[in-house]
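The chain that follows stands alone, in the form predicted alone, written as structure tokens.
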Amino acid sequence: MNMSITMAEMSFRTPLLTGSGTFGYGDEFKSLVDYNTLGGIVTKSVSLEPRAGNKPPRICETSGGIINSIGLANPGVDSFIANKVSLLPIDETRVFLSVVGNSVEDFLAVVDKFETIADISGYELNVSCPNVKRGGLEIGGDQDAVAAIVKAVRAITKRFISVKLTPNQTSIAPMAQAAVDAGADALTLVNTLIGMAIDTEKQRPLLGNVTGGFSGPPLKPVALAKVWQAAQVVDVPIWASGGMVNGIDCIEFLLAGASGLQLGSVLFTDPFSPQRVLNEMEEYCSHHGVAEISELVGALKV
């Protein structure tokens, strides 16, 4: 059967890619993954200046998932241009570039620094990071800013952009259509839901900086229903993000009116997912008589 997918003119070996901030810049990964189950990778989000991230700890179990408090460190975007470059997966796969900043001007100068790079396949622009004092939240819920970052980004590149958008909203479906209308050509759908986690025996936060984002297997329905929301008010892929585990869960996010699919918190405790799951999805189709996995997207019967 065929597991390629089409995106934006772009061709993907498979819908399958990793979600950013679960991969790091592929290089931890590379004696671990095939990557010819891929059709891509997201690498950790990458900032104007360098950020040390939030105070340990920084990451915690809870009920079904983790919450994390990461904080986006990363080196910057010239260390991360001189020191990072030459270990992307750029043979092996089509990668995309995360770009996250407080601002416009930001966003802008990071992927003015990106347009540099040679064979690079486009950016996924993190609006809608919970884990950080500033910037993230405050940007991904207002549909102006937003719009004004894409818009901005748009002018100074040809490449693939996709727009990260945050679930911590009643609705989806107008933050999406401001993306659209501002030159995204894809929405990643969708980021963390804020969450808490406490020790009561020290009666204190698990997390230094009190909330992070919380992901894994429970964010799957709100994000299932996030990506349905917004599949009817948009006519764009959609790279669905949050919880998926094996094959069923992201047959569920095609059907939904996903395109592609990102595999996230599963790679922390099961880095060779991507196989399974492609084989789990394969199995789906054969019993099913799916000839092209293209055929499921927004196939859902309502």
Given for the second form:
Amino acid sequence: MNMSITMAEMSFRTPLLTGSGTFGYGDEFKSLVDYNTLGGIVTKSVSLEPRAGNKPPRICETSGGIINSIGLANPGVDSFIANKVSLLPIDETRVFLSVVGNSVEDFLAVVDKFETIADISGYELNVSCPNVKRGGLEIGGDQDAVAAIVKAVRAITKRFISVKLTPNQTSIAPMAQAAVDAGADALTLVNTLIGMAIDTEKQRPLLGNVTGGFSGPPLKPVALAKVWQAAQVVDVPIWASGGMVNGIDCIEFLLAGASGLQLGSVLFTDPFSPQRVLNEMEEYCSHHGVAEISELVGALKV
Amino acid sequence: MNMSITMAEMSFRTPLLTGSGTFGYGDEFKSLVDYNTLGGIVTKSVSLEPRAGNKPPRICETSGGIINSIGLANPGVDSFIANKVSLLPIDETRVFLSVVGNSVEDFLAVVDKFETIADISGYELNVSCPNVKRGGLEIGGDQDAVAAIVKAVRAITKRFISVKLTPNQTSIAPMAQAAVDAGADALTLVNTLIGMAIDTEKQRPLLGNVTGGFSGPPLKPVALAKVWQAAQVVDVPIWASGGMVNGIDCIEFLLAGASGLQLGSVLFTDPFSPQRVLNEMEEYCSHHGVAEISELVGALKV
Amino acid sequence: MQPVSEACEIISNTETSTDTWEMTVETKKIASECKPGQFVHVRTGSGFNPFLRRPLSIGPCNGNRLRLIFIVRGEGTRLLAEMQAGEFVDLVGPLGNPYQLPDNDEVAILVGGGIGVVPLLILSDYLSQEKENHFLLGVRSHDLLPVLPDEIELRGIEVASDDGSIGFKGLVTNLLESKLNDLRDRSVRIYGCGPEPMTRAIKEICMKRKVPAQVSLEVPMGCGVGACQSCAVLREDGVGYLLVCKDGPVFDINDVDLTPGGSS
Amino acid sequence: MQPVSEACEIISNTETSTDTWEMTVETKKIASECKPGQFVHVRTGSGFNPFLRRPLSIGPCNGNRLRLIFIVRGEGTRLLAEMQAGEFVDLVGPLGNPYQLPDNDEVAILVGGGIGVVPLLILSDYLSQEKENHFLLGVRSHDLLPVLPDEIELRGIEVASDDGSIGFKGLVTNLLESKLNDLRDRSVRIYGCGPEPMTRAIKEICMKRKVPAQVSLEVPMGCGVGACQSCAVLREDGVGYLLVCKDGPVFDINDVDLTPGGSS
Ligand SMILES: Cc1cc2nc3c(=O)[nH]c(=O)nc-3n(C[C@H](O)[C@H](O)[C@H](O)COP(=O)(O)OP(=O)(O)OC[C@H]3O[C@@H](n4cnc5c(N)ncnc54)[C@H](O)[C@@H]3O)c2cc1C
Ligand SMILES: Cc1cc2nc3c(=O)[nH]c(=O)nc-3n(C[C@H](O)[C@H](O)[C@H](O)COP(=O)(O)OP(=O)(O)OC[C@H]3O[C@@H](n4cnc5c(N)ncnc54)[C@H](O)[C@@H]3O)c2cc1C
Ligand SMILES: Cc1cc2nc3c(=O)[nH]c(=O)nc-3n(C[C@H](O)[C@H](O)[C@H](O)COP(=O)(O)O)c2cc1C
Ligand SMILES: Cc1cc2nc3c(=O)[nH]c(=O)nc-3n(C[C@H](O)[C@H](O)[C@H](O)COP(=O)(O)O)c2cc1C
Ligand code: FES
Ligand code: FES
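Could the form predicted in complex with its partner chain be given as well, to go with the form predicted alone?
Time for the whole complex; same chain goes first.
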């Protein structure tokens, strides 16, 4: 069975990737994950300036999933380049740098600093984080802002660009179209939903930041709808992100039109999940006479 | 313990209501539900013209919740008035008519026909159903469209108006503000998320309509965030809708700022839930020395 | 009778063949007041995962006892299979419309496919004393009988199996056609319940021979009481939908569109 | 040692006092290679509800066996309590930084509050042969002891209880102050683990008396391996956060801001 997949002329050993922010910079899990099972990793989002992140607590459980309000804590691009780049698993797998910012200039500055130094495979532009007040979410709902960022970054890099969109919007199709028109090679769908949970004993929110990003299994049906809706209007590859915990979840996203599958929160529960999920997908393929995993992409019968 | 609550000068026996579309027109459940536990019911949405609804299957389970694609099936306002109005439990509890339409005129026509005939307590304007192509969702994301509908209906009725908003939008605050500025007495937050599920054996969507409205427990954190965010900007009462299955869920919504609590999908699983949930809320109140349930509204410590 | 919600004690719950379970429960009112063809909406536990109830046909009743027979397909029925005698299971019912009993001069032919036999079992209890009736059942093979062989025999059920491992080798609708030939001179009424292809085949036979038939349909349900519009099935005349939980689950076979995509 | 993921057989799992459980598991490497103060990230079952693992301190180890002691608080620990000998539990570990052992001339004072005693038990195993050490434990009352009375005695643990039902009546930090008075002429090092108010009280005492202390902190965690930034605790100097899973869970008491809202 051939589990490799080609996207924008780049070949991936498997469709599996790791979701930004759930796999650090790729070194933290190194004794727990087999990189051969991954087509690539996406780093924690990196911004121009360092960000301390939000007030704790930053994670809680609710309704079968989790909510996080990390607030894009990261050392900033300069410190990242000085201290972290050497840890990236560039020899083991493809590495995509997730970039976040408050403005077009922020995105440009980070990408610009990266263009020459590391042998990464491309960028994922995070225009959709619900945990920062400026930038992030407001940008995520604004087609013009997203298009401007993508266009500007496109102008300074030949590398692969995926644009990560928020599910917190009425209709994904026009936003997807805008990102592709501006030069995106791929779309990542989706970032987290905005969520909240309350400790009724203390009558306090469970997160220091009150609201946060809701991920895990409850996000799956929402992400699946967005992937399918976007796949109806754009031709670029789609990286799915949202609630996958097993091989069957992943097959659902392939059928809906995704070519890349980002494992996120599941890595916390089961760091062995890339291997397990890959086995489960192979099992599905052999039961259904699928010789190439890529046959399944968008194969949903409607 | 006083479980009654007053909203817009109207008093409700309890904060519990039923969510539109999950309790029919109030007669279907009559041998199963004790109306004394309810502050009111909201009917299935009624439109000007009859609607047959979407292609089956119209309901499926996924990720701990359900997705429906009913498509607002309803007999249309004239048939409703002829055949259903007499069945409304007007003597037992407050009844709110949910109204849906594709245009300002649609909403006006339905409300106009209702103004004189039945002794209902008010209207819930459904500007947020994800299951109809025209109207519904597109309206739900468009502040001007929502404001126009509310303003027009406000001009022809003195009755209570709640406006039911979609969670499928980037930021709820401006939409909430727009609805209130246009004359809403209350807001209902939220309708369903757009979701999708796939049968990987058949490689087909589980719903005839492909996508549908995702409800039940996974919706709770999203609804809670929207209620809290809206409560920060508007002063009108908020009716919460989204994933409540027990008394503690309801207390969370009260703390976040809701005064009305709509039980929806849970009625399918447990038609006895209004009684049970009320007991569970009373238990919470007695444990926490709460004499009046209204004390809890917006009492979250942040 | 208006539907009630009852927590019913489980008297027994046993696997009668692979993945087929028989659960007998003690009800307060449902068993004594229900009619053949009605169903109950069954909660699969006290939690909310899976979220929905499962509709199951009411099987043979005895006083306050009611028999459910179900196949384990997914998570909900798996949980039902795990329940033990002495525990309680929550039923809402009786729901839906029953089969209409045959007129005085009519011979009843009951046609079940697999687990679809369940509502026909209680129907045959209603008929057997008074009415001439013939009970046909199609199964894939002898080890997938939905009821125990003893009961098949006791009820005089004529079985057809795809692989010939029990009874007639072939489809139950083949059996039906020869039965109709045998009863050529009588007025007959057909009572069907089974998988969609079987129901469609019955419809064709009935249209050709102008024989009346009622069939029970299966579609996913939400509320079970006619409130949510989840269980729609396309009307034969194409103008809109009927609700399986309220207008059915038993329909005159001519009222519903059974082409694939109509009911599911 | 780099963390590994191990499915460990449960040797025993028993309730030692109300809602307090001791689980002994057989590991391949974790027990033999861990250090006092490290923790494991424990999966509560094979499903995903609850979603996250639970961090638990590594307790006393014996060869490949490792002891976990936990209080049932919510759903995850409830599921852990239901696990039976012979089943397998999935651990990721060893995680985090251990306590730094005392310098040659230092006396160790171990100060535990309730279930916070767990990492101190294994620490005391490391110290007892070689180092003078004193082991203090605060509990609410005698029926809420986190370990069996035999073990308290065997280890010579001095107990304080809020209600005086066992040992000294008062706070464990009262015990600590008298101990510090007794050891006035010695260099001491404090090892703490317990609820926040206790840790804060230790910090005050240490600042006043200029005694070094290491404390282990508890905050909600996601990954447990330093990848997700969920487990942040405010730095004492206010410039940003430290990660409990990677920079801790054991911290120099002067490095972390323990005012409410700092760590939680
Ligand atoms: C009126 C009626 C009577 C029925 N009587 C019986 C009976 O006596 N014995 C029996 O074994 N089965 C019967 N069924 C089918 C039974 O309801 C389903 O097999 C069962 O709901 C499947 O649940 P699950 O947890 O195994 O499957 P899952 O796949 O986990 O179910 C997921 C969802 O789909 C629904 N669903 C799945 N399959 C069906 C189906 N065939 N029909 C309706 N809903 C479905 C479930 O109710 C649930 O909401 C009846 C169905 C109806 C509508
Ligand atoms: C490094 C470390 C070591 C620990 N060692 C022990 C130990 O040896 N024995 C013991 O009983 N407890 C210990 N705890 C606390 C233990 O992790 C929590 O009691 C447990 O996670 C609660 O889970 P639950 O399912 O009972 O509660 P729930 O309320 O269902 O938990 C919900 C979520 O909150 C988190 N959470 C809740 N309470 C705490 C807490 N106090 N600390 C961290 N996360 C929490 C859970 O991990 C989970 O993600 C330790 C915590 C940390 C960080
Ligand atoms: C703790 C945590 C931190 C995250 N940080 C980021 C981030 O920095 N940038 C980003 O684009 N997405 C971030 N995400 C979102 C994930 O990459 C992913 O899109 C989301 O969690 C949905 O997938 P899942 O349900 O599989 O986790 C984060 C998610 C979690 C749980
Ligand atoms: C089967 C079904 C039908 C619904 N129909 C309507 C409707 O007609 N109008 C409306 O405003 N909301 C409708 N809703 C949305 C519910 O009223 C409610 O807002 C939503 O389900 C979230 O609440 P819950 O999670 O408690 O169900 C429907 C929901 C379901 C499950
Ligand atoms: S299941 Fe609700 S109307 Fe039939
Ligand atoms: S729990 Fe993930 S960084 Fe600490």
